[in-house]
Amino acid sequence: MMWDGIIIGGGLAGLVAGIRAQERGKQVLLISEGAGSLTFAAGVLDFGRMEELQAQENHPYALLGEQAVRDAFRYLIGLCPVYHGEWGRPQAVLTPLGMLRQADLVPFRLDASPLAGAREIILMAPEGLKDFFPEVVKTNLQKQFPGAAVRLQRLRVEEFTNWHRVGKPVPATVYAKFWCTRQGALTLQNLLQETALEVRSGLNPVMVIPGLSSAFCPGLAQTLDKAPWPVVEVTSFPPSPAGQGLYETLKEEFRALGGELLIGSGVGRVEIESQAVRRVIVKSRGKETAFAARAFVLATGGLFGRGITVSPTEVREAVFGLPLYVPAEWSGSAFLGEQPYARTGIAVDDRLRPRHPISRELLLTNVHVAGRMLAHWDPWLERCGGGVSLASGFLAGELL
């Protein structure tokens, strides 16, 4: 079978590229070694300072243009209506330590704005929740909202008694799955009713609950809709319930449009002829299978997605062996400052096709690069990971 497009990489850029191509009537195969980086992300999307980043000569925003990024912003809201945001107006969300930070596209109830008017904040502390430090969160909430009394309320869920007995922490994703069950919704409903009896009227209370992802669970959302006060959720350390929810939503949309997924297998080798990729060979369980396509998207996630491998002697792109832009200085001295290695990636032309980082020669005519594999940007320092991945993935889907 000859596919219209083969996408290598199942993160945000790869899935968006696949969905957009399927919407356009293309037949697409997506190959991914694992679940993709979305499950480790917080589930909120950052777009960064567009005007400032677009002015950088080699930045992906300079290549894509503001209109393309804004179109991608609106596209995700249409694709995942649980996300909300307004271009150029960042929203506040709570970090896992209870500090406020800004994000541009946020799932419903991760928006922390209700806390600004609260006179009482009820912080729920599910017993055994992994990487959740209730006393730290309480202290940080009190510092940021000095006009509100912060009350810590411990919560023991009987369904996790065996976990508690052996001292095993419960990941946020496991708690989130429980809350989405019928028993979990009933437990939460009873908790809300019991807490309501203890809250004095006129205090504009807001409840903060970690380990939820109600935006991706309609039953849980309905339970929280009945709460007598606003409920604010907290972003999680990886793996994230919201990130997992976004991944599953995009994956199911890709499948619903007729896309085919091959998860758990990586590309072992490729066949290239006359500057065009003809086939990729996937090895799984000792068996090799060749897949041919007219065009390909490389969205393997860069250094942290194993799309780029680093050894003492070389830095290499893992699938096609493409030459990379590598900064002259690999790292910076400041622990939380700029780390030049983050800008390592593939230089591309205006159709996202790979170019040599020095000679600018076009290397492969039917490969488009998207997401973290692109060179000359830093998703952490510039806070534009969502914008670059969405916009480049959307464009790649248009080009397939």
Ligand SMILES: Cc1cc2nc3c(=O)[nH]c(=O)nc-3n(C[C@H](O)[C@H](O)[C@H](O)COP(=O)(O)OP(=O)(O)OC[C@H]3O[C@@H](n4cnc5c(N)ncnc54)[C@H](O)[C@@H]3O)c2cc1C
The other form holds:
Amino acid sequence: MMWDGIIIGGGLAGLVAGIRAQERGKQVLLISEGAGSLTFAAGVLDFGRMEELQAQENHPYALLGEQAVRDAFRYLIGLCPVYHGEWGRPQAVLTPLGMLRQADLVPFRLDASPLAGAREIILMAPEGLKDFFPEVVKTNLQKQFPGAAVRLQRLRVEEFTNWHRVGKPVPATVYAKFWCTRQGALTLQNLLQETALEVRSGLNPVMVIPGLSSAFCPGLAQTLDKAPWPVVEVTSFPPSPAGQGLYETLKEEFRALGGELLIGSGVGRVEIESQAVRRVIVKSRGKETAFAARAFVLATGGLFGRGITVSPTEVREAVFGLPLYVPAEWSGSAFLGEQPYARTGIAVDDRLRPRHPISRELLLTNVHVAGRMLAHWDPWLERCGGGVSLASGFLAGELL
Ligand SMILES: Cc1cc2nc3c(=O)[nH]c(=O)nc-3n(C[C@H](O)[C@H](O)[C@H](O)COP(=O)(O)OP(=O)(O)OC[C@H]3O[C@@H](n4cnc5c(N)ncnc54)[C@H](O)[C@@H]3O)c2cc1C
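Output block for the form predicted together with this ligand, input the form predicted on its own:
Below is the entire complex, every chain and molecule, led by the chain shown above.
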């Protein structure tokens, strides 16, 4: 079979490219080794400072242009309406340590703005929740909201008794899965009723609950809608329930549009003729299978996604062996300062096709590069990880 497009990599960029191409009536196969970094990320999307970034000569935003990034912003809200955001007006969310930070697209209830008016904050502390430090969160909330009394309320869930007995911490994604069951929603409903007896409504109480993501669980969202006060959720250290929720939503959408997903095996080899990729070869359980397409998207996630591999002698693009832009200085010495290697990636033309980083010669005519594989940007320093991956994935889907 000849596919219209094959997408290599099923993270944010690859999935959005696949969805967009399917919407345009294309027949797409998406091949992905793993789940991608969405499941690690907090589930909120950052777009960074558009004006500053598009002024950098080689930055992906300079290639894409502001309108395309704005369109991608709106597109995600259409795809996943539990996300809220207004272009250029970032919202506050709580980090896992209880600090406020800004983000551009935020799933419903991660928006921390209700805290601003609270005079009482009830901080729920689910027993054994992994990477959650209730006293630290309480102290940080108290510092940031000095006008509110922060009350810690410990919460024991029967379901996890065996975990507690053996001293095993419960990951946020496991807690979130439980809250999303009927039993979990009932437990939470009872807890809200018990707590209501102790809360004085004149204090504008707000409840903070870590380890769940109601935006991706309609039953739970209904329970929390009935709470007598606003409930604010907390972003998690990886793996994160909201990131997982976004990943699953995008995957389902791609499938619902008729896209074909092959997850668990990566592209190991490719066949190229006259500057065009003809077939990609996937090895699974000792057997090689070849897939042919007219065009391809390379969205293999850069250094983190294993699309770029580093050895003592070489920095290598793993699928096509494409030459990479590699900064002259690999790393910086300042703690939490700029790390130049983050900008390593593939230089592209305005159709996201790979070109040589120095000669600028076009290298492959039917491949479009998206997301973290692109050169000349730094998601950590510039806080635009979601924006670049989403907008370049969207464009790749338009070009397939
Ligand atoms: C820990 C963490 C936290 C983050 N937090 C935020 C945040 O708060 N806000 C924000 O906006 N952004 C955040 N980001 C960045 C953002 O998530 C990324 O920019 C974006 O998800 C990258 O998407 P991608 O599709 O390019 O790559 P990835 O999500 O890495 O996906 C790459 C995919 O390619 C697959 N793959 C690799 N090699 C092959 C192969 N040979 N064959 C087939 N498949 C292959 C991988 O298995 C993976 O599924 C975070 C990233 C990380 C890692």
